[in-house]
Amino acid sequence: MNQKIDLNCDLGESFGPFKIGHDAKIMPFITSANIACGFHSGDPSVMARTVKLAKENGVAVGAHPGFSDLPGFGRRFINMSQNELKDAIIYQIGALEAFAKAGKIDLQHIKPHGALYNAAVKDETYAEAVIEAIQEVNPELILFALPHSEMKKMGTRAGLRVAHEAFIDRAYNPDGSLVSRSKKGAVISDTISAVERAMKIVKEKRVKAIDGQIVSFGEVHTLCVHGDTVNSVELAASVKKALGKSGCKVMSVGFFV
């Protein structure tokens, strides 16, 4: 298989004295980095933290932006018109550039977090904020965004790169989104299980649903484990070389999108 293919991480949601994630140790096992921007979660020390420690493992940066909703961790939809969600994006962008600027190293790519990724995913108005957002600030930014959502959709045709992102520890309905996180199941943790999910995606383009009906994907540029999940590190670590095993080009989205 000589296929290329990027291992994306939320990273950077710790703040204050509240300790989220393992991201010293599942940076070297990566190549792009979803920096929370204080939103969601993260703070400015936190920040500055994460894209120095991702510079140091040779780690693309990206910004994460969501919702304002540091008690519910962004996994809470809150309505609002599309100015003002653009205007919120394009804060936190702003944000993570500036510590990107300070590390001396380039920003690569915009994935939503949580519910704001949840939204742009069906909803137009929420989708078109996103990359409205990207457009005034840099469009030459990476958009990360579902295969069959309304924002990957929205994004190609506005002319961004987008790259197709596929996640080896979250649950597929049938029509390819996420399943919530407060159903049974949602989550996948198990490393043998979680392997064999990236596999099937990268090399079948597919994936079994939660009521075992069959997603089928298509391409696929970037696959997603999540920083908080209980055993991130051996879920990306095992992922990285099975793909290496399978002949994968494990590198940042950056050189192939």
Given for the second form:
4 protein chains.
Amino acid sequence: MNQKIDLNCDLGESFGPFKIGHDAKIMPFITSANIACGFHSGDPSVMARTVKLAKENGVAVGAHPGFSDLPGFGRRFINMSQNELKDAIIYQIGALEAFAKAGKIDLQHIKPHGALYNAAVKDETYAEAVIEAIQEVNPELILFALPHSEMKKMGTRAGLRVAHEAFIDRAYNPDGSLVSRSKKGAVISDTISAVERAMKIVKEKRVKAIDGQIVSFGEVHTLCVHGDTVNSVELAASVKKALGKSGCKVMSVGFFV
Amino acid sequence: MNQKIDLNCDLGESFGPFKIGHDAKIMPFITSANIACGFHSGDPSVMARTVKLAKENGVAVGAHPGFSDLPGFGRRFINMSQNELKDAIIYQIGALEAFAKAGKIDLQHIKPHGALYNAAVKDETYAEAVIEAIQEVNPELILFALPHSEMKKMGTRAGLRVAHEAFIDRAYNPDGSLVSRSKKGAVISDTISAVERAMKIVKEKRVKAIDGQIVSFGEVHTLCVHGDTVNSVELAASVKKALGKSGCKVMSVGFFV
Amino acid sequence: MNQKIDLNCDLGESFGPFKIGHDAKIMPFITSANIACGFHSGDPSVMARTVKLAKENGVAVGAHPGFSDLPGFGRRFINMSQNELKDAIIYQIGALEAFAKAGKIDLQHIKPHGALYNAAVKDETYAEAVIEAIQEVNPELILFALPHSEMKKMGTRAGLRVAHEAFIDRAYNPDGSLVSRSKKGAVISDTISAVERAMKIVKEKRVKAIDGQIVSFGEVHTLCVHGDTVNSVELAASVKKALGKSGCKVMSVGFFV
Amino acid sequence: MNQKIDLNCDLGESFGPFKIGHDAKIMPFITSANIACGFHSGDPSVMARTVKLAKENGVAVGAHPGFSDLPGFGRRFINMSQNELKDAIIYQIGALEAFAKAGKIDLQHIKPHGALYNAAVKDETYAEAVIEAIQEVNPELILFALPHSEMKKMGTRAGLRVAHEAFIDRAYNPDGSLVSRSKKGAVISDTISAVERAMKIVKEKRVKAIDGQIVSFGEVHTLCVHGDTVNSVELAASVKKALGKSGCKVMSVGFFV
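Now that we've seen the form predicted alone, could you pull up the form predicted in complex with another copy of the chain?
After this comes the whole thing, all chains and molecules, with the earlier chain placed first.
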């Protein structure tokens, strides 16, 4: 197997005195960092530190914009017009781009966060807002999207570079969307299962949905590991090791998408 | 007289449903717009609209970062470390730069807002944070500063392009700082006095302080008019006209600093 | 006609430096003030001033809680759990109650704001959260609700005092809900039409929906006039006068519900 | 020794997804909980849970209002007018009082947080704002204050119930104020030293300042233990045990002040 694969993780989600995640510990095992931009979490100094940390670890950085909802951590849907959402995303990309500039590193990608990611899976208005924001600010940014999502289809059609993303620690619905966190079995916290799942996704480009049906992905370019759980560092390390053993090349998605 | 002078105004200070200022009406009479960046006021959509409006009017745009204090409109001092302040300014510059990019226009300058501007007049820590933010994100940005301020001295020493700013509708202390808004006589709201004052500042490069002493400015590159008062549009129009009549060339500061 | 009717208005919706509405001017013409509690708008000092102003005008005060969404002015739906919504409402009631206490006046009622009001019309979860909040903090508060809403039915069933509210300047759907502000014809801005409408609602207890169908209200206890439009003061004055002429007794709803 | 002493701790300082402190674990060892009110930290649901938890543990509850500064955790001074500060405190007391009401428990006390506490030590304007807020909302609330502070003197003069507070894990300046957290030696993290210090404060009513001078407290009614450090639970348990052994009665301050 000579496949290339990226490992991405949501990072920089601390805020002021509030610490979330294990950023420094997980960096060595990933290749793309999705950095919160201050709306669902993250603050200017956290962003500065996270960009610096990513650079030191040779990890590519991307914007991780979310709904403006700190108490809900961007996991609550907010009903916004396409235009105000587009502007909110432009704002967040720009803010992160400034820290990337200060750190002398380019933004590689963008991955919407939480409820915004989920809204853009199904709703054209939300997907379109994300896509227009990218086109207006930096059309070179790679868009991370579920293979079965509206956002993926529309991004591809719009000529954007789109990376197909798969989740190794989240259960899937048969239509390729993620099982909501509020449902039982939505999160796979056992490392061994998640690693097996990761290997299967990469090799077979498909996964078993929560009801047993098969979800096919076509290509998969990047695997998401989460950074906020207790065993996320161990999980990321194990996945990286297993992928390496199987002959996969683990590298930032910007090199091959 | 063949002098060049810029007219700047704080704009984009509406927020969500809350309207402040007369942006569309004042744009024809100014040459530089200081655009709020979402911390003391302004929101992403207001920023997008204001950048567009400036471009349509041939007005240069600059960042107008402030303390993160919407209820206090950035007029309340907040005690921040140099690093967190620097990061907060980088964030705000970046956010505005994204809208400038989307609008295909360059950022020309930066002017700190309210309590931050006042803090950077006297306090090296605050001035240094502003200067470092500029150096890290975009060293071409012109820094607007009071001629007698720490920020001006330090900015010049650091090799930044610095524009000396004078206020036509604010009273001065004998040390060249502005009289606090909370004091009587701090704001000059009468148009005729303000226009006379503007002409005097431009021709004689000095102004009479609130106690009658003379404050000399050396060079003056840009005059600030405020956009939030009832008669600000009339004032800006009158100043521009009077400057034109006297043979001054009113143009964006980027052309001559 | 010997009917009693209350006139209510949303007030205290300014925030920091941002002014909204004509609170002082409209107070003489209303009998119940719905005061914003700092989440969709309003800030502590605005709340203090508005309670004081209401008391001076003999106007009863009520809490006007909304989604925590200042940039969207509480008009954007936010997907919250019943518990977190209940707690957010308890918080807002408590904050206003403190100003009522400081002003030596009792809270009379509660009226959810904007998107929260609309959500509680149809969605049991949202309605239940409002009702539970009232029961836990102050079961004497009168709940303002559309006669055809879930919130009204559930509030009545729960043993709360419920005031049926009608809108004189908003168009109705045939099911008794309000036509969304985003649709044409949603807001009736002409004073004469609005006054006629008010009189009809009070006398006939029904209104013509946007499609011509009749919506019957049963009882109507309070009429909402808005305070943020240019002619809202004139409208409130005209409605109050017309009601008085027709023999209605215009008084705070707490006297008769 | 037959002395009565209260043990207080700042609690409810989590916010949305962000966890701070070990509230459930420390509750059994304290007698008064200072609960954050949503400005420097805490959110409505956290407040609800913390009040409930306190009640279950027989711990008295008090308001812990702070500057409106989530990213700075209320530890950054904000320059506010006396009136806007008073209103901000009334708002916070009211919000917490609503949860106390819902939980059928009375508020016992108020203790300003962080930079607000420190400002009220020396600055009459800030102390006066706190005192007026208490007088307007609930004059029965016991004010926690440093024995040597302006706030203590003014609170006593105003006829409030004032509890003298001492800190067992913070170093003192010779004038009885706390050594700033930014200075070396400001925080005493070693349990044994802190327990010794606690016993000395209670028995001798004095403490050795950072420069070796003696600070006398007169009366001491309540000892503050912090809940956000790793060993805070152990520390609180040890202090409570040591006090008990020495014959002190550890109980909520409302019983004896």
